[in-house]
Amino acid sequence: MYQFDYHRPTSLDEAAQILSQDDEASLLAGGQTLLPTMKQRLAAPSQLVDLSGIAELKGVREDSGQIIVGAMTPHDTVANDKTVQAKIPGLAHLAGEIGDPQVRNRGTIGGSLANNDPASDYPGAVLGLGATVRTNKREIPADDFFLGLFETALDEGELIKEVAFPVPKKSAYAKFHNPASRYAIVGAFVASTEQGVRVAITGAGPCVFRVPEMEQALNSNWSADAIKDIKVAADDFNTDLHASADYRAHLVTVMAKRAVQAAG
């Protein structure tokens, strides 16, 4: 690493006021990505802003029918949040299914969503169930949020704050991961919500994104089999040493499916 100072700031203000003096600062979540980067030296912010002492970003709680989760929240806490495993068990078991218990226990969803990694898991379940992201400045919707590899809706200064999940009738994930890192080679979210079903996409390309195919035949019949002739082009899909693009193609219809039957 190279030398940098740190801070641990107790409020949102006080974060943005040290963010907003510094062009080279960095925000610190869980650190699960930032870290190694720092550690290899392909980063090297002059100030970490550590928010893991900001009280008002940590926790779960029930609000106006919607499910309201903080940034600074782990992932194994929404794992086994009751409240989350009652209302949105998709999203529980999404968040179980996150990395090993190491990860689920410092990552944080703040910090996986203002990273957008192509294949992390968070991006489904908030474009999937439609969610609002809520920073220090606004309210983002999900459908607005992510933008392209890495890249997020999020100016410069800007923070999580916290996620508005809205509850769905039913909802399920299916991930067809790596077998070291766990992340998704291919991630199928489905839910059927007061506005219609709506179907999100990790992993298979370079940012999260909805199968309008898929939710129209959903919308008419939900079950697996209305879905399982429908294919998505591979163009533009991620191909690596884990899975070529057509390979991914194939899954996308292969976890919908099985995200379907899970639902329900």
The other form holds:
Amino acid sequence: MYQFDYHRPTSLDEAAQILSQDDEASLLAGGQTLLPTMKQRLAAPSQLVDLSGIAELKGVREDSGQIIVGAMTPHDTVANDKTVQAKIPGLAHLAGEIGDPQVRNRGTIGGSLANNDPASDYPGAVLGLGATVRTNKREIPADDFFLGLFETALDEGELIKEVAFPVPKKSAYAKFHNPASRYAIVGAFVASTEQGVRVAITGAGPCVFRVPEMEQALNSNWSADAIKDIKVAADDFNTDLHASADYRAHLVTVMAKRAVQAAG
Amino acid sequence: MGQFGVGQAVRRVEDARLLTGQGRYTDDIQLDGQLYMALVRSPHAHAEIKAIDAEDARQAPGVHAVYTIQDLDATGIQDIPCMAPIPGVDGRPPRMPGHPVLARGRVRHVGDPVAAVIAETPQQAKDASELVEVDYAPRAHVVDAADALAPDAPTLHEIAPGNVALDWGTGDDDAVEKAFREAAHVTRVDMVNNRVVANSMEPRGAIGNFDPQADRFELYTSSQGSHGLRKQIAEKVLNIDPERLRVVTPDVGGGFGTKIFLYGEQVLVLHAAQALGRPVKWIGERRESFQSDAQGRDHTATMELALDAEHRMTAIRLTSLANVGGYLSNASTYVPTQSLGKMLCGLYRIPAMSANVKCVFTNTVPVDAYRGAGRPEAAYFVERTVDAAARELGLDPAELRRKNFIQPDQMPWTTPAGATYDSGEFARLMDRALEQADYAHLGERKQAAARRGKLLGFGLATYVEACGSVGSEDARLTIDPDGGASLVVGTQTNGQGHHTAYAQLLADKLGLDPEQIRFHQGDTDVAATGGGTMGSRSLLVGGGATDQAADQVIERAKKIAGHTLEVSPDDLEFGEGTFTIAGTDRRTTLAEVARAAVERDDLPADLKGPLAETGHYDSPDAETFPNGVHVCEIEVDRDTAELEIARYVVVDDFGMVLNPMLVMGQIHGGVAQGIGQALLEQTVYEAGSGQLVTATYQDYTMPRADDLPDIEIEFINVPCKTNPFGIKGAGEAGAIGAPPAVINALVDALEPYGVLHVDMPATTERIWQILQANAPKAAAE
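Please could you give me the other form, the form predicted together with the partner chain, since above is the form predicted alone?
Next comes the full complex, and the chain you just saw is listed first.
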């Protein structure tokens, strides 16, 4: 690591202020991506603004029929939260599939979404459930939040406060993990909601995306069979040591089917 | 047999210490005033070093020195030698360019060290290392062994034109030719034994110290044997009397062969400590482990097997390329040649064999011994080929093996590869493994799996390896006045549980609890000699010396007890730590005798003094041949191409098992490494850039608990006839048997797709490509 200054503000405003005064400052949420990158000297922020001292960013609550997850809530808390398990079991399951126990105890939903790693799991649930990302400035619907590879709708100095998940009729997440990193090679999140079916795929492409053909098919027939012949194009999919674009495209259909089966 | 004797699963006496953080590893050692070293490593696979400008680095805060090869050459420090001058087919030794401690004029792999920066703190050393300006002129590079043999390939070392370090052969070419001409069937398999990174949990590290008063060096370093390192550093690299160098190896967190060898960092910290007058510490980072620890395997082979009309094996022939990397490590030329070649007949009566192995330089990290060191490659090549022959001939793979096994009544059996097996009951082991794995009902399980959308495959592999015959050991045993015992040996535990094993050997013999036995290893000032730990030699050679020392201690103690009890030693019986006058209740304990030995003035001169003896054990010329059978049953998911190991059965013949719990731990770890190699571990050098792209755990897949099956282990021990203990050795076995068993199972599962071979690592991507490309054969439906 290179040297940096460290701050642990106790309010969102204070954090935003530090950030606004220094282009080289970085927010520190769970640090599961940032700290390894800094250790390898691939990132050199001037200041780390640690969000762990801001009480309002932590925890899970139910509000107006939605599940609200604070930005600094660790994955393990979401995975084991009784309300989440009861209301959105697909979300609890997804959180429990992230990384390993160490990652789940440190990593946070806010950090994951702000980073928008193409292979991370949470974007699947946020887009798949049609959640809303609430920041210190505004509310951003999931469909508008994820813009591309490591790119989100967040402005400079904008911080994620919490994520509001509508409760679906049913939902599930099926993940094919990278054997080394345990990130998603393909993760399929399917949800049957009041507004219809949503299918979100993470891991396969440069950014999480929905599959309208599968959503239409499932709207008329909620069954794995309904989507078994729906193929997605591999054109802009990721290719790496562990999976080619074609393999990923194949797995999109397989994992989406499995998610539908798991949702019941 | 006593409470702690042979065959007892005595709990590890070192675990309380190691598991509660009380272990003392190299990085736990802090010497007063120690400085820290960071290395500047090459970002290029192959480049000329035109200039190094270290001025800014030297001026950086906290920096004491920056060294390049010029500084080392000026001091007379020699290159690290290859210690295996094995002659090639031309009768000449290998082309052995030295391995310079820092690159001399040219870098030959990414990670090749170019300069060493010494500073007050690790941070300062690392910061300054980024200020060293190296002017590189990149050269064409080559990372693949076959590519390196192409006429237009770049040459790595001028003394090795064509990049061939050694063109090695063995066997009887004429006899093999004849057998192939006359064969009723010939099976040929082209295959890759893939390169792996050892990934010891504890990275390499070293602390150098120099005492100007005593004119003596000290090296603290994680290794597999301090004496061998001392000898090599002193005699080959620093040109000093070995007495002027003390090497201390504290606790070691995994070696797997990689830590046998001498590395430049160990020399650099000594040089820097002497030059700067302060201790110097270097602890490798994980990325440095990937880029500089000797790697394993990387052997590409064509194996041919000739069979007669009755399916008797008549000849085997290996033609292969071993990628040895950018330089020769200490044993680079031994592993893929003699070590591999000796095992090329497996467990079979094959009358003729031949092998031709070319050791080839490439722009990659040097390759050397990794758990088994050539023997796993041999077992893989043999067992894959035998399995393919059975498949081609439509035979039961077990029957083909059974028909060709060397029989117990044919022992001792000398193979044409030059190994003399003393004992072994191979069919008995295989039958037991097949019974345990329920081979009889395989067909039913395959059908049941098919109904679940799975492809079930059953894989069988046998192995034999050569162990034990490496030098001698001394063991110094002292009975302490408090009644405990102290043992000093020259072997080196890397985590296997040597303290427990040696304590167990001594406990019953001396009437002590294992906890009362103090264990010392790793310090060349404490142990007079030592051969280190490799090739499953420690229990046989170190244990033999320990046993001898205990006998000598008891013999002398008996004479002393005779004096103190005023009887003839012949009238004394020894048991449970006590000498008793036969037929009486008059007795004295070993502890009392130990005290008497130092306290009583009336003892004869030859009995006086601390009750300590040195036992010695010389390896017999004969090696030992552990052998066994691995059975693996897998299921492949047709939709995802995921592979699950449903069943894993091992039956081993280790001759004698001192502590089955320790040995099963060795099997578990070895099988994990073998499964890792077979399915997960990819060491990928990108051809275009020469970069090692699998240099972090984000990309390099180490096997995890959930990748591994339950492993059912049985021993059918047939005592070794060439040593008094019957020991054959167990350290490498798991890593040898697993890769062919797993791949044989996978090929069986993919039989409907017309597949005869799948290269390692058989990743899900690779399996999916096969499922895509090959339509299932109608006959299999």
